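Only one chain is given next, in structure tokens, and it is the form predicted alone.
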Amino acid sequence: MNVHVEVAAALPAAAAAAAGALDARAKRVAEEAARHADAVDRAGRFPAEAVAALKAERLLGIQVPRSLGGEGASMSEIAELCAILGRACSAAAMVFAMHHIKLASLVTHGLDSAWHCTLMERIASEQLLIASSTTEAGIGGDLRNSLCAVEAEGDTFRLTKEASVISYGAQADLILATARRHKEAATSDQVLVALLSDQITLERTSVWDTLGMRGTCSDGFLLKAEGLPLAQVLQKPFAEIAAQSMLAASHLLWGSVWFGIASYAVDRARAFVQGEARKKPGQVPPGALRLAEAANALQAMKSTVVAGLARYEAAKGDPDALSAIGFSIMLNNVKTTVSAQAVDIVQRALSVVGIAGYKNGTPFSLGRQLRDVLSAPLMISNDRILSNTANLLLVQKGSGKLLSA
């Protein structure tokens, strides 16, 4: 996606070299992920080989600050890696994206907590894989409300959560879970709790058997933790964490995964049309026009993601800017726009390659990519996001300017 060039056009030589090194590491992971992507999809199994490669390349801790043993990677650098992985294996890319979405919350909001700083050191040194538990039985997909609560007893707490979905929960080394601050708190008064895998029990309550994104293994679980130090609870309100880090990371990194899927589909369509052109020199293949349309849509999709990343990088470190209504609307628009574009682009590419793309096992097969990308408008539901945007627009004042928010 080349966001390094487009978001930061004049990187210092050392930073540019580091970005290139990250890309090279991600491409090695992508090669491994691609070898197993079809098997992961067919069996609906965790992309274990790809995640092992991510750990071997030490890409799970790159967002951790250098002072804590990480590499201080930016959101734009991580987005580039999501796009690279998205071309190879949607499930592996989504696992990587979801890991860094949760890590963004720790990096942004955990630096004033000694316990969480030590945790980040462990993530960097041990390459711990982070999962998220924000959805809950009884509240649907509303991550801003919780029924379960942190139940404190002195300096320790217990937590029981009926999690309708925990992506790769059984494979994660660490789960960040939302819960009410205490038993009497309102459902919207939430905190984020860090739970190491050896501190909890997970009882599977549902199995992830889906059309696409099968390898994310997003099963449902009854999560239980007991006798854990209260220090593991981030005291900052989850509403602030969501607004200032999680919302941006989710929409921008998911969008980068979807861009990777869409760009792979367009490349397959391009290769198909080029092959047809070689068979009949001097004639423009029938699919060339559809290819041009798909390439145009891909460029628009890329521009949307890159512009969102640029806005985030400019606002990073400024809580007021990150919590501004206009910023939230922009991020919502990135998600709804890019998720719809991704589906459209893959469908366009499939129409170009025709039956060769519809069949499995051909050089132009796009069935897996189409099934995977169909999840994009559903994570989180575009209708839910558009409803939220509509409410925000009721109180926003428009500037009418091209180059400002």
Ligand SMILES: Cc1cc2nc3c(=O)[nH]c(=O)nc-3n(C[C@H](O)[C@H](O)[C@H](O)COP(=O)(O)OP(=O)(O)OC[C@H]3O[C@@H](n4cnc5c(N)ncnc54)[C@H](O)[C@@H]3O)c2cc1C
Second form
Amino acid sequence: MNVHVEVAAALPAAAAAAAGALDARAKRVAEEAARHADAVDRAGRFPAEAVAALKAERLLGIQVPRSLGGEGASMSEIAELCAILGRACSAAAMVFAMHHIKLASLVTHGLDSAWHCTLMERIASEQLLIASSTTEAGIGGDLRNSLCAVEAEGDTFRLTKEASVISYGAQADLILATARRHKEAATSDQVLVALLSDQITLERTSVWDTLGMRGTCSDGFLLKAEGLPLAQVLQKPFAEIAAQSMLAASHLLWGSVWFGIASYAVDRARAFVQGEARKKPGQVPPGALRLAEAANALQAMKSTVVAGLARYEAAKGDPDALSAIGFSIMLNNVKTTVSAQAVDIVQRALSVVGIAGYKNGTPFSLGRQLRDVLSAPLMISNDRILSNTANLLLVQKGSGKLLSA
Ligand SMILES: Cc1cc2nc3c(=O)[nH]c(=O)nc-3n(C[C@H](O)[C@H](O)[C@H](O)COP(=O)(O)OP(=O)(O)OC[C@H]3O[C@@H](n4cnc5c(N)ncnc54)[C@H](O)[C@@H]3O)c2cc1C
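Starting from the form predicted alone shown above, please give the structure in the form predicted together with this ligand.
After this comes the whole thing, all chains and molecules, with the earlier chain placed first.
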């Protein structure tokens, strides 16, 4: 059973049919993404063809509510699309996931702001691509602190941010950036600001020449905005936005991309072992045992992502449930668990296919997938997340129940 079948089983028939239609659109994008994935990786270039296909299939606006011109797609439906794309091109899948993580914050927290509603209408109609700027020089991956600040002057503001990593910053139509609420605010008193690409300047300060995820083009930039309407600042504290939408969307959609990468690797290993079995009928190839272990680990990984999605869908719309300590711990655990599992699974698959996987350009090549998936434990360091969980555990009461939280 795949993730879609499990998630679809919980959906009414009409919603399941709509999810099927989304899958078909994502599969067409995945075919285009797969055709260019090696070239994107080699050149470390933006997956332009895949993103053009995402726009042509109108998949960038699906999360926007129907009342604003979107399709009201759920997190589970978007997760399935991340997995489909992750099998084809990790970078294109991560671009799609990061776009929808940012859109989740707008959809969850922007509906009472006329400016942000108009923005969501534009995202759906013009298929605007959204990037994220949380990481900052001097702060690193500590999402819940900022040094830069919104500096208000009457009804307008200015912002200067040393953004040390913004994936596809040069290609995005819109950047959602964290900043302190005002110049005197504490580093943890943050807001989320929407910045259109034609309203800002981006001076490149570092180039993303990395081991993997090369096509995300996550360069560093000095970001400057001046004279922008204060209406572009989401009024809700970023602490609530992070807890109620961003944390869940990040860990569940990243996890779905990594599941896509891992499931592709296991499929390659299965095809390899089946080929060996056909060569020597009557004998079980030696790699079959390792394949069984990889398939076992993949199932455990899938169960973790699917259980996280189910908990999120059940809590959605209930700010208290989404802000609960147990819910944050669950999401942190999803991230640290599946990011490590994904690396382990791709390595196991590589050990099954051997040199045919280590070499580039064979039907079993897994070098790109291994390099890409190694980013998973670093993408907000697992150590940082575990130390956050450690703090939360000091005050959490365990339930010990199997079927409920
Ligand atoms: C593919 C990819 C795309 C990305 N895209 C974006 C993007 O679009 N926008 C964006 O803003 N950022 C982006 N990032 C950056 C990401 O969100 C993190 O900020 C970044 O991965 C953290 O970098 P760092 O390793 O320097 O970690 P830091 O958080 O700076 O930590 C450095 C080291 O210190 C250790 N450490 C730090 N704090 C603790 C702690 N409390 N407990 C234990 N150990 C600790 C960690 O183990 C880590 O190794 C991206 C990263 C990747 C890999």
